[in-house]
Amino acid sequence: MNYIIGAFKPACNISIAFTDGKNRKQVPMKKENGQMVMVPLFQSQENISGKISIEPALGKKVEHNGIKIELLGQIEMYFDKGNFYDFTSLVRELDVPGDIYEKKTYPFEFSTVEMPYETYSGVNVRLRYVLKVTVSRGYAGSIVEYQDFMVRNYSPPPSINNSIKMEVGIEDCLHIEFEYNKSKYHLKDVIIGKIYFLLVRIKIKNMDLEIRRRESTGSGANTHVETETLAKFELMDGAPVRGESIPIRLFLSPYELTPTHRNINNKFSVKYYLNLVLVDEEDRRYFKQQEITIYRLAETT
């Protein structure tokens, strides 16, 4: 019986260690099974290096047809689960065919790696970066080990950041003007604005400001759109009067936002909207939606 159990054990143990693993910032990442793990954080153009250790099980030798490490950037659509689209693929051959009798260590390095997109995990799509080590074996089946890492890319503050001014109205019933201080916000920013009531002839019961995320995946007839309301902020409870102005001050840091992603490799987009919702006393709802851009500002230490 023990012999049968041993037959299904991998012939060797593979471990992947990053050169600066102890000093590099670690961030939480949700695995496919929902479990949270800590992974190292990188940004585009960084060197990714480390060591691979391969240790045969129970003193056995490992016959192989070569050992390689790949750095992969992949997009996976959840409606096409298991099929990964590789937008980045780099390979380093670590060893020629041969036998391993005892623990062996191989250094690896990928220099100034172009990682243009951020790690993203959404409703219908995920974008991930992974190191993949393959010990190629013919009849016995290859042994593969994966190591995830996260990529975040930072943007400088935009040189032009216009305010948003809009009017919303129902003829002869309601006329509102609203203004947000800018159209582009970083992840820890504050939305500051004002709402002016120029004409009020319907009885408004309450007014909310929502932050919505819209994720679009696929293209053409196969486009899937998911909209999530991430935040709901009550601006007013009760009826406004003509000439009244209501201030807006909404902090973004408590919410789990990502930067805006526009047409990532023709596979998906993630956009954010400010949605103004007015409800009258007959529970009729009036909406006005405006797209905003979210970016990641470099963190100061």
Given for the second form:
Amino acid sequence: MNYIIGAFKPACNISIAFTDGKNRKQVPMKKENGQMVMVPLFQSQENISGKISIEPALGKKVEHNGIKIELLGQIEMYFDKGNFYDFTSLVRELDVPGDIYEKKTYPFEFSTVEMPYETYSGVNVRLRYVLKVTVSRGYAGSIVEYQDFMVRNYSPPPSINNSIKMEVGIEDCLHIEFEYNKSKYHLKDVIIGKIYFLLVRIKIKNMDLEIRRRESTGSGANTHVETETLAKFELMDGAPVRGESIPIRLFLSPYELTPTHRNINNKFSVKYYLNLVLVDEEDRRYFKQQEITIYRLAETT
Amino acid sequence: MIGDGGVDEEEKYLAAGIAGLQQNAFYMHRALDSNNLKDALKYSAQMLSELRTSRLSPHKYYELYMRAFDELRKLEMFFREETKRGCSTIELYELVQHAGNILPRLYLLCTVGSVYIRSKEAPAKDVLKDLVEMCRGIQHPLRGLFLRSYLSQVSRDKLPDIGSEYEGDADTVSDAVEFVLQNFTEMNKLWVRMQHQGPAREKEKREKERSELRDLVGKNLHVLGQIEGVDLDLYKDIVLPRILEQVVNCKDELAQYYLMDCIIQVFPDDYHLQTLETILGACPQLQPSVDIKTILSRLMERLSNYAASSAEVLPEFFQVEAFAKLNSAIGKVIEAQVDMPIDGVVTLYSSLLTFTLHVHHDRLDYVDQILGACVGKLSVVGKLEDSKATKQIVALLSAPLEKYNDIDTALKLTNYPRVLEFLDQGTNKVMANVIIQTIMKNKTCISSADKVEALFELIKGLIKDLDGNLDEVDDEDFNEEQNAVARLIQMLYNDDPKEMLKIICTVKKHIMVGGAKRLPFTVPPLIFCSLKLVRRLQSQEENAGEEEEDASVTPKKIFQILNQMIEALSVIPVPELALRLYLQCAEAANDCDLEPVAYEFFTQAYILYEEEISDSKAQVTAIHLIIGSLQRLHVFGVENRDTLTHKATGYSAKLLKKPEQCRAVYACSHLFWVDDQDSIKDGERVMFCLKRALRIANAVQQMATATRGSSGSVMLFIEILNKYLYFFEKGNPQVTVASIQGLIELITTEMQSDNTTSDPAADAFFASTMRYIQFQKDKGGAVGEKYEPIKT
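For comparison with the form predicted on its own, kindly provide the form predicted together with the partner chain.
The complete assembly is shown below, putting the previous chain first.
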């Protein structure tokens, strides 16, 4: 029995270990099957180094045509599943063709790797970074092992960060002026602002502030746009009168946001909008959408 | 906004709300017990979501709110423990703001805010400012009011007041005040807005509901009133102007009225006094429909009480010229509110008057000025029909009386009677009664003719029929009124006879026009009043001897007046009364040794008896009165006396009923025997009368036997026996032991006779008479000797 099972077992066990694996921050990542796994976190320009161990199954030898490790940055469109577009591809040859009889370890290092894009998992698109170890074999098929890792890139606080201020309205019906204190927010930021009612002739029931994420994939005629409402935050209950000013304070931390991604490799964009929605007593909605930029601020430790 | 369904429907919504709340509270408790902050927040937010309902009336909503409130107290305790366990308050403060729905979010925020202030990790003022700002998110009136009320509740003991443990920097009180003012302003705005939301047909219902909510708004003013650090300057410069600004600008009748009243009740008296101008300045700016008169009245009432509380505060009133300010404010308000009913106007003046009386006792001119202003306003409307207004006028006019305890003062007010003019007859009477009561209560003595003149001018409603309805008056009321007038007349007094006479003449002048119904009430007291004067003159004369006496005031002159007065009575006619009065006068004249006058009075009395008194009962009473009076009069010469006694005896014998005849006749016996007058001791004529009485008594017996078959009572005999005994004792020689003995025997026989009706009263009377004789016998001495021969 053991023999038979052994026949279907992979010929060898490949493990990938990062140099600072124990100290490096691990973050959760959702796998394709929906499971969450902890993966190490990197940012652009970091050295990615470690060791590969290949351990043949007991008493077997592994015959190979060479061993290599690749660092891949891939974009996968869900409508084109399984077809990865590699925007980054680095290769290190680890071994020349030969046989492995016992556990063998290969160090590897990719130094100052350019990883301009962040790992992203959206509705229609996925951007991932992965280490791929390939033990090439002729007829038996290559043995491949993947190790995902996550990339997050931090931005400094923007030098220019104007507030968003706007007066909108429907003639003789509703005039409001709203203000958000910034146009660029980091992920744990707070949106402070206010809505000032200049004219109210409709019976407003309530007012919400929504955070909407717009993910567009593809280009030209094939563009897919997917919009999600990530937050629906009630700002006001009841009908204001002229002259009222309603405060806004929305903490972004509870929501699962990502930084804004603009035209990533010509494949996709992720943009964030603040949508101010007023609902009247007949459930008619009046809204105004404003784009905001979200960035990842370096976390101070 | 409130559900249209019926009451049942609403009950259902409430029940559902409570159920939801309890369920989530249960989960919340579980989370609290297991220290699960995340779940605690989640379930508390869900619990508070029940307060988002729009279907409940304020009353029911309150019920729901109170339940949530209780739960929030527990949550607050948990938060406090949580911070002790190391959860930072600021984190908690952020955490609760993640809630998506605003109402639960803000309730939680206020709850954590309370913990935050308590932790002192941030200045109270910053937290409070943040909370009060954030609460703007609730624009729904009902929910907003309750939320802010919650804020007010949890923050009350955490204001950065002076002396509070949360005291901040130099401006700490301003911060506290600012917070409360802002919350107040926002609450008031919401409260006022409620009126304008929803369908017009439910306006009244809304008003009622709003009224139920008013204390939520007013509580803020209470809080302000309790802030230690609010001194006069702060109140004057910031607190009051800010409140008034809100009150005036909200342009809402209900709110303006309630809040003005709140201001007046909540802040200290001396603050009001020092800011009188400001608060009064706001009054004309209120909506025309606001009941300013009540507001001002309350203000003045408060100030009055303040003034009454201690004399030390009075200088403050003078210093701020309180009267002038109030007076002009009232003028302005009346001008501004054209539609103010007259009762409002009068109420205002009445309050001002009360105020003036408390503060400026000595300023009668102010009082008169107020009354004058009142007259001015009343003259536009004319005679008052409105019962409210008349009531107010009565209050207005009563106030000075009560205060000064002295009608004198009121009599000095020239405008006082002018105000009275505007009252209808009934009220006029009421007022007159009040005046009289005051005089009675204080035993005020009215001591000059001028005052009497003024007084009677005031109470003329009682003195004479004013034009218009006559017959409506209830007899009992009428009697009471007139009795009051009678009592009043007794209160008029002056030591100086001359002035007193003037007073009497003045009163006479007034009461003489009173008409037939009143004279019987008013004449007697005046007559007695005059008689008192007569007696006084008499005694003065006696004491002062032949001192120079003003010729103008002589008893004679007074008697002339009296005569006229009684004559007026005879016209009505009330002969019995007139007769009594004549007799009284005669007695007085007797005391003054004015024989002709006394004779004249008696003559008048006799004429009345003969011509006017026809009722037999009345005659009996009259004849006894005459006999009684005449017996005492000693002024008459023999001739005159003879004439008079003769007449009296004659009248007695002519009475209709025999027993009465008998009694009158034996009474007449006294006319001939006056104990202390040696000149009048005519034993024979006494005996003659007694015998005549006996004859009549016999006749009575016979008549009784003839008509009823049994002889009547021996009562008359016993009575006559007593007369015998009296004169016997007094030494009338005509009354002998034999005659007494004979009479006793007669009585005994009669009593033993078979056909005598037994009369226990007579038996007892006879027995006691006999005992008396025995008693006198036993006494011994001269009397005993005298009685000795009489056998019993």
